[in-house]
Every structure is written in structure tokens, then in C-alpha cells.
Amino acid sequence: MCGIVGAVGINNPRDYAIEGLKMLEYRGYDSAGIGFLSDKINIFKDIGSPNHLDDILPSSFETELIIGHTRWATHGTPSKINSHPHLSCNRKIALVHNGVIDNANELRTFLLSQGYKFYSDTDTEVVVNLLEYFYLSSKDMHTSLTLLKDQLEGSYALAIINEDYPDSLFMLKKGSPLMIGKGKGFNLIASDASPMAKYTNEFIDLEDYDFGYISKKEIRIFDKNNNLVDRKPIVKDAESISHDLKGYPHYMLKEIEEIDEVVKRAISIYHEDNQYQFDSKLLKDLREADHVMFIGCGTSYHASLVGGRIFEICNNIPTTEYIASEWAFHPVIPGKKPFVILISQSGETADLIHCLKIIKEKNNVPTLLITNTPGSTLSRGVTYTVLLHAGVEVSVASTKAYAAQVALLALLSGALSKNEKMVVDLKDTIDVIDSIKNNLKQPIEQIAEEIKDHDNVFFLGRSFDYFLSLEASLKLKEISYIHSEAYPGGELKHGPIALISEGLPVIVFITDPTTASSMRSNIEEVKSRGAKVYVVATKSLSKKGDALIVDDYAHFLSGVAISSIAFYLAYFVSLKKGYNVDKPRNLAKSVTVE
């Protein structure tokens, strides 16, 4: 979850570190810190964001070697003492860490028996002292990193400074993302490419168990077998990894208003010259499958529900959708010839990495990753990868990536059945999205004003509208902290209707002709118990008094066509409550811990 930066030999290390950490705040912002080597290792860290760190850091300093960290707390509460970087007991080694060390307590007990003292509650302080323990015996960092790698259980991306190596920044990686930026006369390291894009366009994705160091002119990487390896850099253009707000006040608003372009891009990439452009081997494996299993977390799980239902209806393929964090502990792969689709915006989701490890133990189960991040940990382990091409999504609450996931799953379904109408239906959603952006933001903002002071909100829908309700409810929870629930309309009478009270806001989606009549009955049920109902309906299904009316579209594409209504609503509520829209409390963008 945390964000890491590091540099050796760069001309403006302070600017690189601070600007880089600001770009990585989406990975966590409980605390931030920087360590650099001059005559000794200097540490500046505190709770709060990199903006606060910028204030307490000296305005200038000279160093060849710097590391930085922005934290999402796992072991230990957000506090100055738990902030990174952490120093070893002899203050000769400092490191920053993204991940979780599963055997930290056992290692801490061992180090205590060796006379080590601990000042924080973090697993990271255990790591830096264990590294020092090995280094004091070996007097060699290569040997020490090899020994450290063999002792640590869990996930880690480490950037390390040792006073005895003033020209080298060391790294070690397993299960958490870490990249090298290849420069001219300098080299960089970071959790993703964005902090480095201003300085280079060549990046090296480290693989699990890679370790080694970077210096001004050298990159030395060793694999899990201690072999020196030559990891080839990949070139990424700056625009694809840019964090430019482009005049918007918040990333979330910018990303909502990019949904139409994201859908257009998906269509242009995956359907060209009246032909679907998916890997023929991927389509063959999917067509031969007798069961398709979807796995995701949070928003990606909600996209899985949509994709599974589309596959069943349009392709007559049985599907099952699982929450990754649940499936991993009770794994079942249905069917005699299954196919597994994993969905992860970052490609680094720890729960899915755990699931993929289990799946790979089953012979001959083909896997597909749908992700927004090329070269990610998950992409290196699956049979096939299909990219969303949604562009960087900075706001913690996912918006355009969700719409892209649903659009891509629809295109994949169309390719399986060679159904050209799927493309026509998707193109129709672009007009609906644009109409919402141009005509409905004000009425959505008015609804936000009316519900912002309520403690509870309900969302109702059936079938695909229910799946959208789940995503709408999640977004409202994430960034406004209002308790929100989503229910299928028919389930109200089986318990949840007991929660309806006078004035309770209930937001209802009605876009499916098959279920519209039933949903209208559900509306009367909650109205009769005092609920304040806001109906979102398509024109052909609308009635007088409905709050928001949109043009008709293929109802199974609600997750593309009208998801922006849900996202705008959450955005405006959060804004009116005075919260940080892009950085909601307790959350991080990339969930790299289980």
C-alpha cells in the first residue's frame, strides 16, 4: 500500500523525493519521511502528508543518495515513531518498506535475544535490524541481502541506504511493486513509474526475489537463485503516466469526466475494421471452457458480477464470481474445463496474487488478467493479460477504471460470440455518458445537498441495476463516510425493510424493462414507510416525479452508461461535507497487503 522513492546521483534529490511522494500519496498518506546520506544518514519524518514533510525538510541539502516513503499504516498506528525511514540500532542502515512481514514477531523475538532494542511497533524496524545483524557478521551487503531474503516471510519492497556504501542504493523485492528508472549519470527507484517520468522514460520492473543495487552509472540485479540478470528496460511515454489535473479541482472529477474517452479508446483498441482484436488463443480457451470463474476485490468484484452475468446471458457460459479475499481460504474451481478471469486495476492486489498462486498449483487452468497496469506482478503470472488502457487513475475511489472494466468485459463477450451489436450498444452508452456530463450534474448535486447530512442511505436495483447499486453504495461509503447499503429490490421484504425510517434517502435504478414493474412496487413499499425516494430511470421506463432521466441504452451496460451518476453523487456529497475527495481516510489506491 505504501509508496517508495529513491535516487542516486540525481541533481535535485529533494525535489525528486518530495514531488515523487506527492504523486504516490494515492498509495497511503498516514505519514511521510525522507532519509538521505551526507556525512551521516539524516532522517526527517512525521505524521501527515508529503506536503507537511515538505515544510519540515531543510530547504536545501547536498546528497548523492536519498530514499522516501509515504505510508498506509499496517503494523503500528500512524505516528512519527512508526513513520519510515527506519534506522538500525547502530544508525548505519536506513530503509523504507512497502508490504507486510508475516513472521515479524518471531524475528523480533530473535533480535531481542541478541540485545536489539525496538522503538516502534512496525515490522519494518524488525527488517532493518535483521539486515544490520547479518551485515555486522558478513561486512558485505550482497551477502546480507541474500540472508535477509531467505528469512523474510510475506511481502516487501525495500529501498536501503548503508553508510558504508555511499554510492549505492540497495533494493529487495517480493510481492510488492518496485521499479527502477534508468537515467544518464543517475538512477532512480519507485513504487511505480509516475515519480520518475519527469526524469526518464526507461523503466525496469523488478521481479519477485530480485535484489541488488543502483549507483550513478550501474544497475546490478540478482534473481532468487543469486544469478546476475539483465532485466531489459521498457519505454513508457510521459502522458500515459502523467498526474496532471488539467485544470480540474480534483482527480476524481477529472477521472469521472474521462469515462467517455476511456470507452471510446477501448472500442478503438479492441474492435478495429469490423473485427474484434483479442488474442485468438485467449478466445479459443474461453470458448472451450465449461465454466468461467471471476475473481476480484471491491470495485473490481462489482465489475466481475456484471461480466459474469453478461457471459451467461450473451454467451451461454456458466460463471461464478468470487471475492478474492474469501476464495483464497476456501478455493474451489468449478467445472471440468474451467477458465479463470482475475480483475485488478493495479495488477498488484495482494488478495489476487494469493489466489493466482493457488490457481497455478492446479494444472492446465488458463487465466486472464484484466488490468490497467502493464508489467504488473499479476500480469507476469497469468496466461493472458488484457489492458484497460484507461490512463492513470490517481483518486483512491475508482471511477473510470470500473467503467473500463465493464466495457472491456462486454467487448470480450462480443468477441466470443462474434456479436457486432455489442459494439453498437457500447457506442450508444457514450452518448448517455456525455448527456449526463453536460445536463445532469446540477440535479445530481442537488440530490447530494439533500442527502449529505443523513447517516444512512439505501440503493436499490435488480439484476444489472443491483450490481450498479453495489458500486454506487461503495463509492458513497468510501469518500463521504455515510453508512450506505445496496439491496436487490426483491430482498427488501426479507429483512432490510425493517431499517426504513422517516426521511431515509433511497436511490433506485430502473433501466431494465423486465424488472421495471417490480421495482416500482418496491418503491411504493419504501415510500409507505416514509423513505425519500430518488429514481434514476431510462426515458422509456420513466414516470412523473423521477429524479433523473437518461436516454435508453442496452440495460446490461448500466455499469458503463450511468455509473457516472453514482460517481458524481458520491463526489458532490464528499465535497459538501468538506472531506478530501481524492484521499479518503484509512484507504489506499493499491491494496498490496492481505
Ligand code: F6R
Second form
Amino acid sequence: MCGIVGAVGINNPRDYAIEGLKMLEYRGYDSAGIGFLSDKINIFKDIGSPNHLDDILPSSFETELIIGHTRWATHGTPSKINSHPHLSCNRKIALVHNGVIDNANELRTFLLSQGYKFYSDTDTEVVVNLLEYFYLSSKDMHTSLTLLKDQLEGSYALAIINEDYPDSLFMLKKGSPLMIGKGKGFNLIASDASPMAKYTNEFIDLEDYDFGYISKKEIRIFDKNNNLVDRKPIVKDAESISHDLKGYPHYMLKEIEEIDEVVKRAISIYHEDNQYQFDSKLLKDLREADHVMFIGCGTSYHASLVGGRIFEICNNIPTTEYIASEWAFHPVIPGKKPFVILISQSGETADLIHCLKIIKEKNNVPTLLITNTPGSTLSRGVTYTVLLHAGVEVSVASTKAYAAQVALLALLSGALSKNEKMVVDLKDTIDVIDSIKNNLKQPIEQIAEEIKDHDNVFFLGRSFDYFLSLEASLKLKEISYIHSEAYPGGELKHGPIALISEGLPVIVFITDPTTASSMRSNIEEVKSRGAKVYVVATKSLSKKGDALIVDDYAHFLSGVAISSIAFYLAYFVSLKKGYNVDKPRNLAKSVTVE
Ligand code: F6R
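Go ahead and give the structure of the form predicted in complex with this ligand, now that the form predicted alone is out.
First the chain shown before, then all remaining chains and molecules of the complex.
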């Protein structure tokens, strides 16, 4: 993971670096640091998020060349010494790194044999010293970067300062994202466009093995064959990459409250002029498939469970859903004519990138990526990409992207069978989402108050309600640190019912007419063992005493219509416990390590 920024010739380097790193905090916030060149390389770094940088940096300084880093620890604990930037032994080269160097141990052994000393536990310190080693003999950065690239195994996005080149910021990329922001009289670099959006709207997405440098006036990129390449910048509008909180106290709350707009937008884009708007080749490939395999991680995996069930019910296509990190170890693609759908909000998740590599080694399997991130690493490797258009999701806990993923999968299913009712059903969910936003926040907050001091919480449901339970449980544990379990209602009696004890909160979703009565029986089973049950039900299936009642909607769209209930609940619990809602401990938004 980790986020990096760099700039040459910008007017306010201090602000750019600090504010930029704050925007990249979603990539990790174990430690942060900044390096800049004046008469020598200066480094300021410490554990904690980039918010601390204001305190540890001089209040003003002049420099043409700056790099910065926010870290999600992989090699070495979160500590000052392991923080980036890292300096080479002669202190003349500094760099920041996002990625993991797989052969760091071998390279360290080699450098030790050459008299190098190491002060941190990081793979990055190996990289900076290896670069110094090549530079001392070649006296040329271009040659040194070529040699470095040939030696490094693993993933890396690097921004590098060398004291001998006071006008140039060097870069090198493989496997981890890196973008250039093209300015006038300055140039920028960052892990994504957000830190640079205030300064430019023209961005160049670097490709794997690209390397080169930016100066005030020049951008020089060389590809893997060492050829100078002219990568055309893409223009992005500021709104689509904005991190403005728009008056909300937290990104998570803002993003939950955007769900209605996100669903409307998905409908208007993918069902414009009363016609489904998906690539006809994509639909053809999907229709010809005899099996669709879905693959994702975390929340995106939960969306794939919903999508798979919708495809089976509405399109009669057999599906299998896999957790990416599991599938990679038994990589079987079911079916004679399979199609693979990868789901990833960020489009950068390493577990999925690994799976895609395996899938591509198998001949001619068409792949579709459903993602929120145009130009992401995954989108460059798949046959088709369909964008969520959900707007940037900053909060580490995914909310609006989940609702958008489910909405998109429903639209795709509708397009496959030319089912116009799907759009009507999806439009109906918007009123449900709005009425939750307008009328149910207070009762949800009350439930949060009642469960916040418990050590354990259960979520129950059947079929689509079970899939939503999985997501609700993940969200609660992720940001409130309360242990929670999600179970299919019918599975309880096969073991987990032993955990039900006096007062244990059990949250139950009942929105599916076909499973409602069995679910009611399961409720009696847990109630008779002392559980405190909170039922979330649709009006036509509700009973006296239910905690939250919502208007009816097509039950397979729970992930769109009522996922906000699960999200608000987790949000309020986390808030009441005094935790950092948007930045839960140990996590990062973009999981770029396996
Ligand atoms: C949970 C959450 C994670 C992500 C998972 C996959 O709230 O956000 O479980 O869903 O890390 O990330 P993407 O979708 O970017 O591949």
C-alpha cells in the first residue's frame, strides 16, 4: 500500500506535500514523512498520520524538489526509523516507495557484502542503497535506474531525489500506481490524481516498467525497452476526484448519504434513453458463457455474492463466487465456456491482480472488471471495464461503492435478458434509500447506543438477506472493533447457536417473502435463549415489535435499498466509541499487498 507524492518547481511545496499526503491517507497512515532538497537532502518523518507533518516540518522552507510518503507497514513495524523517505548510505539519494520488494533479502545480503549498512527493517532501504551502488559506478541516473529495474522483483512506485540532479525528480514504476500531474512551470507526481487536482487537470498514468524524470519544464518517460515514449495526458475534472467533505463531519457519512445519487447516476448512464447501454460485445460474450465466475475481496466479494445470485435467478446462468486470495491457490475456472467478472472499487487490489494474471494465462477467458477507478491497474489487464461512477470513495470502509456494485450488477443482469422491470425495481429503491436517510437515522442511532458496549453481535438473514448480513457484519467489526458474526438463519442450529447468550444483540434482516417465515422461526430460537433481537423488515413482512420497517422493494436489491441501514449502524457505533470512523486501525483503503 502506501501513498507517495513528489513535485518539482511548485510554488508551495510544503502545502502540496502535506495536503497531498492527507488525501492519500486512505492508502495507509502508520507513518508519514517528507524529504526535500535545499543545499542538502532534508528528511522529516515520524509515526502517525500525515496530520503530524505540520508539527515536525519547519514552518517554511524553500525547495524546488520535494517527495513525501504515507505508510502502511509491510516490512518492519510502524516506527520512525522505518518511515519514508529513506536515505542512501552516503545521504545523497533519498526515495519514497509504494510496493513490496520480493527479493529484498538477497539484495541486502549483496549490499552488506559491499560494505553497506542498514538502519531500518524495510525493503525500501535496500532499494535506495542499491541505486546508490549503481550510481557510484555509472555516475548517471538513467543507467542506474535501468540497472535497478533489472534487479528489483516485486512491486514498486518510486519517487527519487539525487543531490547531483537538483532539477529532476526521478521515478520508476511496476505493479504499484504512479501518476504524473502536468503543470505549467512545474510538474507533479503522486499515487493517484487527488493530491494534484488542485494544481492541474492533466494526468499521465505511468505503465509498468516506465521510468524517467520530471523537471519544471520537462517530462521524460522511458518504457521497458528503454525507448523514450510520449504518453498522452488524460484530462480529469476536479469534481470527480474531489475530496471535499461538503460540510459532513466524516467521509463515511457523506458517502452513505450519496448512495441515492450514485444509484440514480448508474441508472442514467447504463439505461440512457430507455435503453441499456453496455458494450454489445460484452453482452454477447456474457450470453455465450455457460458459467460466470465472480471474484473479489471483502465488500466487493459480498457484492459478487449478490450479483451471482441475481444472474442465477434472473438470467439462469450458473455462477460461482470466489474470494480472490483463496481462489489463487486452487485456480479452477468453472464451465466449458466461462466468463470472469472481477469486482474492485479501487481496481488496485493485489489479490485480484494476482488472480487476473493467472486467468490471463488460461487461454481466451473473457474478463470484465467492475470498478470505481478509471485507468486502474486491473482495468489495464481485463477485456472489458464497466465503471461505477460512484465518485471518489475516501472513507476506508466501503459504502456507496458497495451499493453501486450491486446496482451495476443488477443493471447488467437486466441488459442480458433485456428485462426492463429491473430498471423499474432499481428506481423504486431510491425512495427506500431516501426514506431511511430522512426517517430512520435516529432509531438506528438508538440501536447503536444499545449495542455499542457489547463484545459480540450477530447478524442473521437468509439468501439475499444473508449476503447483506455479511456486509453489515464486516462493516461493524471493521470500524467499531466489535466482534461480529453473520450467519444464514438456517445454519445457526448447526453450531453457532451455542454462542447465543442472555442479552446478545442479534440483528435480523427480513425482506424476502420466500424466506421470511423460516427466519421468524429462527428468531424464536435465539430469543428463547435470551438474545436481544432487532428485526429490520419490509412493510409487508413486518410484525409488531420489529425495530426498523422500510417500504417494500424487489427483495434481491437489498444491497442497494437498505445497505445504508447497515452502514449507518456501524458508523454510529464507531462514533459513539470515539474511534476514527474514516480511518480504522490496521487498515488501508487500497490493499496493494497480497
Ligand atoms: C471494507 C472494504 C474492503 C474492500 C476490499 C476490496 O469496507 O472496503 O473489504 O472491499 O479491500 O477492495 P477493492 O474493492 O478496492 O478491491
